[in-house]
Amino acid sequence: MDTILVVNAGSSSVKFQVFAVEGEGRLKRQIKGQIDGIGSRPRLRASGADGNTIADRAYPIESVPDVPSAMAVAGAWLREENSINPVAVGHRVVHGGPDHSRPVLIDHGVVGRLERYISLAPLHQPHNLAPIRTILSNSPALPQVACFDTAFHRDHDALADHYAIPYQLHAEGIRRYGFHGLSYEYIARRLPQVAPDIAGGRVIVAHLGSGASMCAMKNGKSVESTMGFTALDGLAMGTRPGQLDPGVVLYLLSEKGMPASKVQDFLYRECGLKGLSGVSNDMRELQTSTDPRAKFAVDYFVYRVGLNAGMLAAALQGLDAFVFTAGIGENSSSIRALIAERLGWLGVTIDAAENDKHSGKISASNSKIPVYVVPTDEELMIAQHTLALLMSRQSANPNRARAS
């Protein structure tokens, strides 16, 4: 059976999923797993199609010190214990820059171009590229596909895409990209099934997790996003500040004497909910904490979601629906309720019982704006893109032998 492997690599973990390719290009999830604790307490965990655990094993630190070694361990487990030899591998790559508006087949040239954006996504890009290099080196004939978090937003109108800076800088690539595009693209594809009445309308989708952003969609296309040039902008996140006056950065450089590398580390790792609370970057811990700073961090997060909803509604010139997704959006009924209160001026009223049940539709019957909870599936989106590109490649080259 042909399979597609999806890889999402971070600094201390490699998440992977295996999808079986069935008739008419359908995909069925077979395995979902990850190796976390890389370089500290490496552990492989995986579950099968039924959700039951099929692996849970620890490894010595020295055997999994980095992402390439984690890829080797996961690859050996998939091949030797599960007989998985994928026909292609799909990767999440956070930043595609101005050149990539759709998934692309990877070669060394593509990797070289994507390395230019490491400084724009230092928490993600270098780790996204690490397994790609490993597979290019060890299995050069195996097709790999890069799927970009920026691609879904690349059709923004110029007014949404530009900063008020000299045009030459825009031409060089300093522009508003937007992120979490794979998540938003999945939601856009799901809405016709779960909420056909509003799928073609004006919808705000709130992707709320450790990384958080919001997207204004019209007719299933991205119109505006809270994130811009990097994934630092917009909402406050677990460790990132969200919207910030550039003067703050200048102050840190000139008055606090912080070198650029220290400023970068500070903005990506020490701000957001962590910085505001001084307690944690985890929303679950903040909500159970009795520390007043933790409560303030929660209130700040909710306030900023409400504030940005107003901006996005203005970009859409109205609103037909609001959608929650991602870790916090899908799982925290209390955060959803607090945000809904902030959206009351738009006509949002939620049904407390449906919200507590995590129902697909949580708005009250008298709500002017319907509110939905739609679980996202970025990995399935990546698998679909990978399969489509693979099939297109085979159609263009019918005599090409399938990579093993």
Second form
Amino acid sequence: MDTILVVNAGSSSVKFQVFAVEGEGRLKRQIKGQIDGIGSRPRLRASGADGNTIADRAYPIESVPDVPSAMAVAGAWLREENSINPVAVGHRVVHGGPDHSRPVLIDHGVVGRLERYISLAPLHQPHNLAPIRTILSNSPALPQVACFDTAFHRDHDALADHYAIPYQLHAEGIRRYGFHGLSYEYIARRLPQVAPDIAGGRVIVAHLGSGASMCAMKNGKSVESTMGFTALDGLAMGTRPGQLDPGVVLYLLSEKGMPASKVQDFLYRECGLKGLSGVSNDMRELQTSTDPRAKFAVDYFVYRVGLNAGMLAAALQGLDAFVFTAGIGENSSSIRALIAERLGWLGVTIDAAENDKHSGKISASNSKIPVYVVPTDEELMIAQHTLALLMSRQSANPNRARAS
Ligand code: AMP
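Given the form predicted on its own above, produce the structure of the same protein in the form predicted in complex with adenosine monophosphate (AMP).
Below: every chain and molecule of the assembly, starting with the one above.
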């Protein structure tokens, strides 16, 4: 059976999923796993198609000190214990830079170009590229595909793509890229099935997870995003502040004497819900906490979603539907209800019972704006892109030997 491996590598974890390729290009998830605690307390965990645990084992720190070694451990486990020899590997790569508006088949030249974007996403890009390099050198014939978080937003109008800084810096790559593009693309493909009436209209999609952003879509295409040059901008997140006056960064550097690396760490790891509450970066914990600052952090999160919805509705010049997705958006009926209250002025009314049931459509029948909950699936999106590129490569050259 042909399988596609999807890899999402971060600084301390490598997440992976295996999809079986069935008839007519359909994909079926077989294995979902991750190695986390890389360099500290490495652990491999994996579940099968029905969610049952198929691996849970710890490794000594010296056998999994970095991402390439984690990739080697995961690869050996897949090959030797599960007989998985994928026909292709799809990777999540956070930054495609100015040029990539769609996934791309990887070769050494592509890796070289993507390395140029390390400075645009220093916390993610190097880790995304590490397993790509490992596979390129160990299995050079195995097709690999890079799928970018930025790609879905690349067709933004210039007005949405620029900061008000000199043009030269835009040419150098300082642009409002936007992120979570694989999630938004998946939602855009689902909407014609789950909500055909509004799929071609003006839709705000709120991807509310540990990382959070919102996307304004017109006819299934992104026209505006709350994120920009990096994934720090926009909404308050688990540990990131969201929109912040750059003067605050200058203050930290010049008045507080923080070195740039410390400011970077602070902005990515110490702010957002965690910084505001002093309790947790996790929405569930905040909602059960009795600490007033935890409640304040939740209120702040909701307030900023409301503010940004106003901005995106202005970008769309109106609104036909609102969609919730990701960890908080899919699972927290209370946060959805609080956000919906904030969107009342736009014509949003929630049906409390449908919302509590986590139904697909949660707006009241008299709501001017329909509201949906659509579970996202970024890994399936990556697998679909990988399969599509593989098939187009094979149809362009039917005699090409299949890698395995
Ligand atoms: P993600 O990054 O998409 O996996 O989302 C992670 C976030 O979703 C964390 O802040 C979780 O606390 C939050 N989350 C998951 N389930 C729930 C829930 N039932 N209620 C509130 N927040 C949740």
